[in-house]
Amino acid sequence: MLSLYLHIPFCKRKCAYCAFYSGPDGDREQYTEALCRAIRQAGAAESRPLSTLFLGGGTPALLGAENLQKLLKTVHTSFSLEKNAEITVELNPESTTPALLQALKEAGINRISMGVQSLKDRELQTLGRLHSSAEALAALQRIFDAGFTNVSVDVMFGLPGQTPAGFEQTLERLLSFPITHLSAYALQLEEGTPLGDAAEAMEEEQEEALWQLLCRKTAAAGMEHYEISNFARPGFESRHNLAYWRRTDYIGLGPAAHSFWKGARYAYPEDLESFCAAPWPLRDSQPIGEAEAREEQIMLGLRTFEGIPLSLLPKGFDPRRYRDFSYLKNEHFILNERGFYLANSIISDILSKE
């Protein structure tokens, strides 16, 4: 299995919580060629068909409906793709047009992941996002006007102010039309950035309240909880996320974008012109042992409905210890709801037997 990730490092504004790379500036028509470039290279290089294909961001759509169509081009000319292979692009509200949608459909565009994060104006105007909440709705009936009918929206829990009654009418309205995916995540207030530098983090035990929440509604509406931030409706699982969960190959292109490709992990600087001046080869290339493989597999696969095979776990650790977060399965080892909840600190405490 193969999987291409496309990043995209432009948008309007950063918001306030954002640490990963974006910026307003930069030459959207250089950009493209340059990773056109790569994509060519790294089609080359490789043998096996694309399972997926993400492009994100930043904000993919500020590059451009012609540079998208044209990246989508040069992807299939350049790799073989399997006969369904998911291909996402990331949406937020305010830049989601219809001309903009019927050119991605066009393209061969077959999964959209729309950036929301809430539905209540107030805190988006906190995360400095730059739709409202009745934008945000309009976009996504766009996205359902247009046709498309693999839709995973994002949301964000755990920020300032935030109540479970706000919360619960967010999941419920976006939860009102036919998703088949929904991303949710605790705010991380990162360093450095304005609201890592001015909030402070909700207290453990109101987040953990709005975590339940989201569990629970999201399984009222039909969907699984397939890994610690991810809900989908059967089938619907993000395929490139897992390809990341499952340590399978992707080659990552853009500043900033990582891979792991053939038994090592690479990363591009954080440095747009200088992945325009040499967008390929892969850089910084960290090959990775077998001890540093096993910590990976247990790492990832504990954060999915898959878990690991109890062959993983180390010497001198019982999950038993563990019974109440996890059940065992098929030979393997799986953590349950409020095992996901815990999840880092389960994965420590194996970590640290090995």
Contents of the next structure:
Amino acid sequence: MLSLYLHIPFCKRKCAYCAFYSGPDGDREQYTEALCRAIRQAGAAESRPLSTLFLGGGTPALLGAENLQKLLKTVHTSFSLEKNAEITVELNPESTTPALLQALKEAGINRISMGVQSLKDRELQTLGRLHSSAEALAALQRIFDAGFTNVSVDVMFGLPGQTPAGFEQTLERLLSFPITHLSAYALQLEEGTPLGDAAEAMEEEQEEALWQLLCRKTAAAGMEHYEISNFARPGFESRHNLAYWRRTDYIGLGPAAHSFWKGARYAYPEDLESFCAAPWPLRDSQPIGEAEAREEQIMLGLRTFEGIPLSLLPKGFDPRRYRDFSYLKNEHFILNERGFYLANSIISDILSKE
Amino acid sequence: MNQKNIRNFSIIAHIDHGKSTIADRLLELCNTVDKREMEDQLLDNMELERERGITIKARAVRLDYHAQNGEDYEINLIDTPGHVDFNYEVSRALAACEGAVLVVDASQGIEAQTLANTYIALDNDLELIPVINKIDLPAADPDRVAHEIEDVIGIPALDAPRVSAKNNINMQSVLEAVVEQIPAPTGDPSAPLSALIFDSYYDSYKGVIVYIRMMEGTLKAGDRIRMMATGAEFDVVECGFLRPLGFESSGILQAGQVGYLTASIKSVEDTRVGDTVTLCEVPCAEPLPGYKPCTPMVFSGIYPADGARYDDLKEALAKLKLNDASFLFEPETSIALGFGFRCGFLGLLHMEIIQERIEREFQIDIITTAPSVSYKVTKSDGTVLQIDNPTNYPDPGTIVSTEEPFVKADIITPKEFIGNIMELCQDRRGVYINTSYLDADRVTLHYELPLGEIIYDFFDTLKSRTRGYASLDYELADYRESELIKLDIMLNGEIVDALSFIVHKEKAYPRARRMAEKLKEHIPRQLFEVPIQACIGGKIIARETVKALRKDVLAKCYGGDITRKKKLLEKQKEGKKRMRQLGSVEVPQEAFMAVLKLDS
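Here we have the form predicted on its own; I need the corresponding form predicted in complex with its partner chain.
In what comes next, the whole complex appears, and the chain from above leads the way.
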């Protein structure tokens, strides 16, 4: 099983909470060239077919339809793809023009992930998003109108001033569309971001109430909570996303992109120039030994509804003490929703008992 | 050397009145030490001593001085520790001298410690030479201080040498005074040997090096000697003089001299300070007066932070013990802390020094339980127990009476702080005896205080309430009946034995509250709520709760980058590995230490 991630580090403007590597600067054509070169190098080093492909950012749409098509074409010529490969592109409401959607469809994109974040204009402003709630809803409609059926949206909770009623409305309106997948992230105030430096973290009781609301609403809509931050209708779990947690191989291309490939982890440097100069496979690799692999399996597996085999639990760890936060199924130790919300504590409990 | 040209003396000074600097200057004046080899505070050769600016154990050195009268003198300077914990060591060091130089700071005047040691010197009939130091400081008032010395101690001081050791002003006058005023030792070199042990330490090549003052008789290499208190016998390998940078073997020591001996002695247990060395063949009739076996006053448990280092800790304690007969330890077990040791110390400073040396010299992280004194408990069946570990405290139903040690305390303070100090002593269950005036501005307050209160941050509180001006000295007085109880701390309903302590009934409630609050402050929130309860018998007198953790998750994972999660979890994991599992509750090592350290 092999996945490919292409990072498009361009944004019209950085959102107020974003600590990721992206920005408005850089030559689109040159970058497309560099990325195509990396794709060819990666393809040359691989014989396995791709199960998933993900174009994320940044804002992939800022490359323009032509460059995106060029990227996809290069992927197709450099790799073989599984028949039902999951091919996702990340979009923002402001860039979902009918023309672009049409072009993406033609290029073989079969899954859209759109960053909505909120349907409250005041919250969108706080986040520094470039779209209004009305624009987000219209964009969502255009995506379905263009014939996409596998559609995911991102929302955020724990936003300054966010109320349970407001969050409930956001969720209800989004779930009234036939979306197959929802990613929900708690706002993380990162130092050095405008929001991180200005805003105060939400009271934990309030944020917990939003989390519980999220879990209730998605369950009522028939979605499964298959990973801490991800919900999907059965069968529509993001296979690309799961690859990260299942520790199957993925190649990430682009500045700051990470890979897990043939037993080692790789990361590109965080700037455009260094990326363009560094051929795949990267020279700096971090091989993962047996003990570390086991730890990764525990910390990543417990983020999902698949959990980890009981055999991975160290002797000193008694799962019965964690009854309130977990359940056992098919010889697996799996966190429930309370457990998800305290995952770090439980995972570090397990790791400390090794 | 002719006996009449020998002088043996000590320096008595308050902790920062410049004793070590004076010693350094005297050594320089006698060219005993090459300038190149001169290191500040030469006498204090333990790293810890230099850092704290105090002398932990007595040291001695021989100076050869050519006096203004044209004669050559052998002058032995015996250094003394300057802290109340080591009063007995001080008394033995002073017993080895005929005189003492009393150093008083020209701006600060006499302090409690100086006074206490001065009385020990007077008890030993020592000739006192007052020296007024730091005369070059702007606040110096040597005339006032000279009068104070005359008024308080009753010795002439108006002609006392006025010096600055730091800037080497008038230092020669100190040596001249020593030669002129301190009597030469007496003692018959042909009499049966009696030599006073005033210090000893273990050297891995020579075995124990014993510091002695020859009172009577003659000692030669090859002699068979006996320690009169312990009865141990040895053959002298080497004896001679003490030099700043080592030993000068002379093969013979005679009455009146100060020096060292080695005899392949394996432990300082056999060379107790205060004991008398004599010859097996021709023993002296009686040992020298004043020997006291040491009695620890403060006790605490010492545990390795990492249980796997128990054996290392044991070895470290044994090594420290080699050099310190006043330090006691025996194995003990705690449910909370595992295997460790119950240790006895002369006092709080002694305890801190031992703890620090374990961590510093042996690099072992340790957890220490709250210090305790030794209580006397009389049970209904008539047995009397000496309890220095709360774990051994008997069932209250079987107790008839309890007693705790009291000390006589002298506190010297500028009179503006009298109110503050009286309040503090009152609060610490002190019994006021009286006040005596040192001069128009300073007084000595005489109190009787429970030792258990003194070891509970008394000294720090005293300092902070008097802006550092007050000084304290105390000595054990007696045991007094007292209403004591044992206070237990429960985490999640289970008693944590290492946190129990014995306390006076009146103090139980505030102490319990403070303990519970501190625990709450230091126990991190965990998956489950943690009730903290303080109780006496079954009765709960204080309660706090550490609320359960609500959220601990990292949501976002950009493009398969798991490094941040890994780092965070790695940190959490390492933190948890250092946790102590107390019943069902995990308490970080640091928190445990913070809670046990009552004065922070």
